Amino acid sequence: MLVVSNVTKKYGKLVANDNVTFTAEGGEVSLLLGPNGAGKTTLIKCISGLLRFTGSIEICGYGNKTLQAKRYFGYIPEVPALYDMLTVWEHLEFIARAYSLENWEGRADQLLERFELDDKKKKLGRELSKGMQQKLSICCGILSEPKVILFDEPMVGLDPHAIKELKNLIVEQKQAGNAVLISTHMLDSVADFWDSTNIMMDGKIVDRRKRREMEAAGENLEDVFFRITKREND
């Protein structure tokens, strides 16, 4: 489980995140939505341990910057951060060594095959297309079998086959009891499997919804999102 409590991040006088609180439960796909400038990117960087902030963020009960939390956490950024001079296989080996994984090779092979990278093992990071880089980033983020997984615009740049496999992978993570948090502008790409949503505006969570509550009220995600963001802008 991911628990974000009273997180505030300021850049000088600019308040990018203002007392943000929400949870991403195990066995659920939670969404982080909002227009450009809402504060999502800053919050993602806080959760992933890249920024200092006030408040607290816990991953499986541990502070997000602790070694214990990092062992349970997987992060797939919007822009892949690969090493130019490492091969595809060496990227996975690097992750395996960093997490002290054992018997990881079989899982790595399965991930590469799933995302059609099994014939690219010897290619350098700099030789990969944007889509291939994104697929490798997903493989690296999932290899350690994290319990909390954060995806930032994961489907941008992927081909149809990879999008299908990623959707299946996300559903599998949910069914395994893991907490999945997805930040995206592509509402239709997550329409089939989301469970809860957090909508941000001006650095705050302005609305939280459960899918079952929304469907019981005869609402859909896209309509609710546009109504709320329009209301907040008026």
Second form
Amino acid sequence: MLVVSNVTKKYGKLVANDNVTFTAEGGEVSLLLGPNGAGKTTLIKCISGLLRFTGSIEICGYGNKTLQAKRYFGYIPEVPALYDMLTVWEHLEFIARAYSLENWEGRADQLLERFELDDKKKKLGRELSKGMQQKLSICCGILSEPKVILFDEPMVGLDPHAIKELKNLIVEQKQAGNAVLISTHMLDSVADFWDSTNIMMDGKIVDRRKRREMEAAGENLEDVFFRITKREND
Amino acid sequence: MKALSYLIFTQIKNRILSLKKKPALLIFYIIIFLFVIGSMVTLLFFGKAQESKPNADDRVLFLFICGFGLLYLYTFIVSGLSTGSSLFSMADVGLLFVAPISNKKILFYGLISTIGKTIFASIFIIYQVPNLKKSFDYSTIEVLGLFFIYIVMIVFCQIFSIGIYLFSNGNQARKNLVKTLLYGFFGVLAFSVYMIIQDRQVDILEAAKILVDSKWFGYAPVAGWSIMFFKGLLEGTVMQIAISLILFIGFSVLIISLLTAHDADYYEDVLYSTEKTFQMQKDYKEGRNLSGTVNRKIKIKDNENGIGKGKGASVFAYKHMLEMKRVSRFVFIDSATVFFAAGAAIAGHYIKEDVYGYIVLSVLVYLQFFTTVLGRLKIELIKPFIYLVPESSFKKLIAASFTSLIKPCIDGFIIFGAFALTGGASLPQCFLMALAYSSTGAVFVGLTIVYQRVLGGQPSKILQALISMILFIAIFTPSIAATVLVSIFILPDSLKFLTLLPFVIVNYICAFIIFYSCRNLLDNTEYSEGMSLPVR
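Would you generate the structure of this protein in the form predicted together with its partner chain, following the form predicted alone above?
Following is the full complex, with the preceding chain placed first.
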């Protein structure tokens, strides 16, 4: 569903992503792991079509900047970017209208209820706390029922209830056959449901593992992560 | 005190060292430094060679001092009534306030660093040395005195703002009292000008000059005290200088004493304002709250909760109209429209020559630049949605620019309608001025787009400012050239009112070319949270 091939992103002399190649399959939760500054957020932004890059990225068989691809993916940024003067409900209405969605109201209500925002429908974006903004940002990213969902540090700022709901939601997306890509450095938060992992260091993917391979070898995510990142640092 | 002096000197050192990585900024600072040195040399060695200017009117400078003084007084009092001012940064709050260092020493550190920043920010006065010398024949001491009193004025206003906050925080009656005194003070000044006009049969400018030059005005807070100091310096009256400084220092000491009373537990009093200041700076850096948002609480009723119209790209335009409605119930007509229209009406009443009409238009276009390039299209470009929505880039660009294109048209006809009503210019001329205002609005929207196309992702702030200035000149050169050529070589005197027509036509052509040539902007540009503004 998501095919990233030889993606390189440079900022002047700084190489943020260096010839990155990986895939994320439908029905899988793929992780982008790495220490701060590894290039995870840059890669997610390249996949979302927000940054220029060299190489190619395909979403459901379409180039990531095509209109078809945009219909298929949802992006939840690390820092929620909401409109100050739109209410919670209007943000969802805006997404529904922009993506020309039909019969979206029931789904929007469900999402707001799941993330305990149903009593905040009339609150303006600027009146929401950071956690509430993050919850609304998740609802906006999911409303269009994307096939490929890109999460950038989705758990940051969420309360325990919202973290639980988000984990449930990710598992549901996986069960529905959608591809979920999560960039994070909070290993504990994704330990229960990941299927494949891509460990990044200095803009490169230095290791790729499948969960079943790792479990067969008697390893766990945290040990592998620290061993690889330490080795690379040395 | 060791930690605090270490903090001050290390920050200065690191700031200087960081210039090694920013050569353009270093060159900029060197130019400023050389200019300041040049000004000082001019002042010291060639100061006495100038002929005195018998027609130089010191009162003009008093008016400037008064203007700055009143502006700062009003701004800082209003800030004091809401959040107070702050001498500290968020890093100070997080690291210093919790450190085992005396609160009074930390306050002293805050004052010292604020004075340092103010001196740095006020260096522009030194630029004015040649002008001050040329116009008023001031000596070194007098120019330095002006520089000194300007810094005193700003630092005092910051302390005063904290004092107002301490006095009025959480007490509506005291807030009302401060407001009454503030507006009463401005009312007395306005009434005094009116009385002078009536009494001496002079115009408003002369009346203002007489007022600021009067002896009692020297006792008016901030503006008057500053003028008293400067007059004392000019006239060599030590008493005036002393009284002025006593007033500034006395009130400062009083406020600081209040602040440091009760074991100097002032942290809570400055915390809120520090957080607010930090948030404002952060918002500015990230390009948030650029325009159209208001600080007041907005209550949304059930029947008002919804965009209601739009599908695909067009939803951006409807969303903008909803956001504008939340700011002003008349959507496109907001307080800026009313303010500009009132200004144009007043100008129209006093101005009867064509050339002044064009000056009014120029001033309004200058102000329009800031309201447009910091407008809703700019806000859209710093959010990810416009890049993600599955619609063509051109459609999204047009939809997101829609309100920014329409508003100048409506503003233009209201503003120049008011100008025509009060007799500023003939109706056809005002009609063309309104069209010209609309067309510059379209060009400024285009400038926002070109800026993003050319500079999206460009990290150098200096380069950004330089290129955007070149873009600005390049975009307006054809329309201004066309206007000048057509009005000089083609238009007969009977059709002179059509002078602005080429300006309008060329502007709209330029805007169209920009829109068309940048139609794929959103596919090719880079999204960046907190982009810089086109021209700072």
